Amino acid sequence: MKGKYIVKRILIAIPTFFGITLLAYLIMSMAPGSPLDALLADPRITAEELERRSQELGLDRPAIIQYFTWLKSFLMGDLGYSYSSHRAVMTMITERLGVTALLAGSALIVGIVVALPLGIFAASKPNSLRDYISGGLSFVMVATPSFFMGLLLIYIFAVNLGWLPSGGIFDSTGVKTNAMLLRHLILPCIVLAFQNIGSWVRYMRSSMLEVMQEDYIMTARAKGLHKWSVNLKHGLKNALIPVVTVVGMSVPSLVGGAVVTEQVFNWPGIGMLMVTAINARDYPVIMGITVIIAIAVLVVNLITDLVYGLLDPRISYR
């Protein structure tokens, strides 16, 4: 059952990864500027070789019509090359793809590892001291841009007290080290963190309240049962429920602030080359990332609603 299931979710998300890849590409067409402008900087360019130039990128089409070009290379398993840098769109892409994965999945780790046990302390003990200083500390991790975030870490840790380093994946000596890359990985892991862990905090809080008032919690407690041992046995599993939905829902929530992230920390992944793409107007390298961040997302959907099966076995696949 559970595989005519899987079947049914990726029929259902092809339609739409076509409809993300369609979307994007006609509000990238239609944004102001065009792939031609850096030739425009060159005052020796004529029309004339600004004409043959967009006939050969396809530029001259409609945007739909382009649209249907880049579909048929992306079916036949070609991203394209760069308009900027003439390389292929599948090696830029999967040079960086890596410091980015590394980032974002330690970015999730640490929010779970640190999010989900805040949450079940406060909800403890609720109208609490504990729970009124996790319920503002949430509120101002939410609260806080991860720009403002990562400049205030870089001020502290790397200017003042020299701790850390304030970017890049390795030092200027040339030497590359696992340690090396642990070092440079902390601080952006901490700020991409930062704002998830505050909304997972509030999240786990609340569905620990709401199983801890079922029937089958009082009736653990009736029998005197220790109270750590009913929330985190029997509480516990239900409560991740719908905090499995939200860590799920908040993958691209990752990537888009890696995109910041990895700009104020120098970190060389997919968002440093989404914003240099986007600013060169690099359509095949836009293309060739989105296509990345939609079959990533649609992955994790995927498998978070498998990890409702674990979680419940009441829940059947059809």
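Please read these numbers as outputs of a predicted model, since none were measured by experiment. Positions refer to the first chain, counted from 1. So that the term is clear: the rigid core is the largest set of C-alpha atoms that superpose within 1.5 Å between two forms. Compared with the form predicted together with the partner chain:
- For residue 275, the Cα coordinates differ by under 2 angstroms between the two forms after the core has been superposed.
- Taking the rigid core as fixed, one finds a CA shift for residue 50 of 2 Å or more between the two forms.
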Given for the second form:
Amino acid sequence: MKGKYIVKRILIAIPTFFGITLLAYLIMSMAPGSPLDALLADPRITAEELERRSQELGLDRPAIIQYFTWLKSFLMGDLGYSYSSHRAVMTMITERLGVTALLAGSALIVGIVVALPLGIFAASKPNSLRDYISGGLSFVMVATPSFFMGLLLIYIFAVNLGWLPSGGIFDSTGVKTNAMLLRHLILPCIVLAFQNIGSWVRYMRSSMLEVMQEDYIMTARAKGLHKWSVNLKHGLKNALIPVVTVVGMSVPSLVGGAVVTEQVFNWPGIGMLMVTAINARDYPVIMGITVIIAIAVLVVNLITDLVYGLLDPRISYR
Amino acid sequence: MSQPKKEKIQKASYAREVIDKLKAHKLAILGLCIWVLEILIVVFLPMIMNLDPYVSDYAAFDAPPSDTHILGTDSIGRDLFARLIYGGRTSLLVGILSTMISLIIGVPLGLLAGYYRGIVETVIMRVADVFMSFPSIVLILVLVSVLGPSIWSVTIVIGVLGWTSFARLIYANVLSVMEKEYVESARAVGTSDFWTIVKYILPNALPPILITVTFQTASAIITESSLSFLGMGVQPPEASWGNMLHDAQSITILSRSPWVWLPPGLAIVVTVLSINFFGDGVRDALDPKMKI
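What would you give as the form predicted together with the partner chain, now that the form predicted alone is on the page?
Then the entire complex follows, led off by the chain already shown.
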């Protein structure tokens, strides 16, 4: 039964993937400028030569045919070449994928480790001081744009206190150690985790409050179990189920947030590459990154669905 | 004859109940007041005061706050208070207009999906899923770069890509309203689809939309400021809160001239915070159990 469920989820992910890539491709094909513009700058270029190159790249065919040509080469691991650096897009992306994964992954973990206990803590005594403080904090976290948060943290911890570096992943000394990487990771990781923490705290809190009103909690209390045993073993276990979905659904915003955060902290990942490519109108690179992000998000969604199925036996694997 | 009258009284009392609950929510009222005050300031202050966000004061480049420039000047001598007010105009305008666009696109699509079900439902909701499963800021960046960044392209792109939250909410509400007897009886007496939707379904599915309007406006303001911060949104010399922070990407400005980037940043936080407080209050007043 479980195998069937997994297959079904994968089958749903596939049209989504085509939808996103087709959308991105069509948008890109509306873009002003063409790959031939660079050739036009050459005064010796002839009309025949241009025509030949245009046919080579398939530019004379309709956008939808071009999309399938693009898709075919993508499935063979070829994302084309950058207009500006003339390097293979696949190489440019794989070089930077690890750095972004490190940032986004650590932000995800920090977010979970901070938000879930804070939400449980707030729910343990609704309408108390602790509830209001955590509620107020999460409101501020949601309302602060990540770039402003980043600038504030750089101003305080890098410029004024000098505790942490203001950007990059290594010092300019040329020595590269993990400890150094970690020091550079702290601020961007906090910034990226911040926004999600705000909404996750509120979800955790309301989910916990809802579960605590269930009959089985009453039963557990009536059995004379210790308060925290009821809270954690019976309450938390059930309250976590919807939160897993919310955390999974936040992954797109985490990736989106990485674009801005990387720019603020000069973090040389996919997000920075994206902004550079957009400013240079480097469409093969933009398209390549869009596709990689789409795949990453879909894989994470798939994992979330499966975890959800594992956690909640009431989910029927239909 | 007495029937419609009674209906009216009940409706009024429901609205009254919601308003009373909202009044009791102090933070929501505070949020609403700040939000209205902000709109009044950015609309009317430039008419009263002589503010010019574009002209350079050649005697004061990058000057800290003083009597002539109460918030200081930027690196080319423009008055930062004037830019903050005009930037507020831009940011609030983009936030409100783009939310209206999302509403205009999302509500009809949600209605159609919920009312007709079947293939219409599948297509609309699948497309919504595709949009929601992708980081919107990335798609917005790509679209804006294709259209060329400006106030209008940013507004339209944020607006068009924001339709999913409205469509999903309306869709869910329509599904529950469709179960009600009055919809069934309206259809039984042969009311056309159009009138059933307009007269019976829409009015009952609409109130929660107010919550989405507030949250969407807040998030549109954040998106616009992020785009402008990255240089892909509102373009100088036009001011927006986001592009006022763009210069702070240079560590010199960040460390030496906090008056350049601190006020617009705080303005965004205060605005979004007050809108969200209001939205939260509206949600509690309408239905505290709702999860949006």
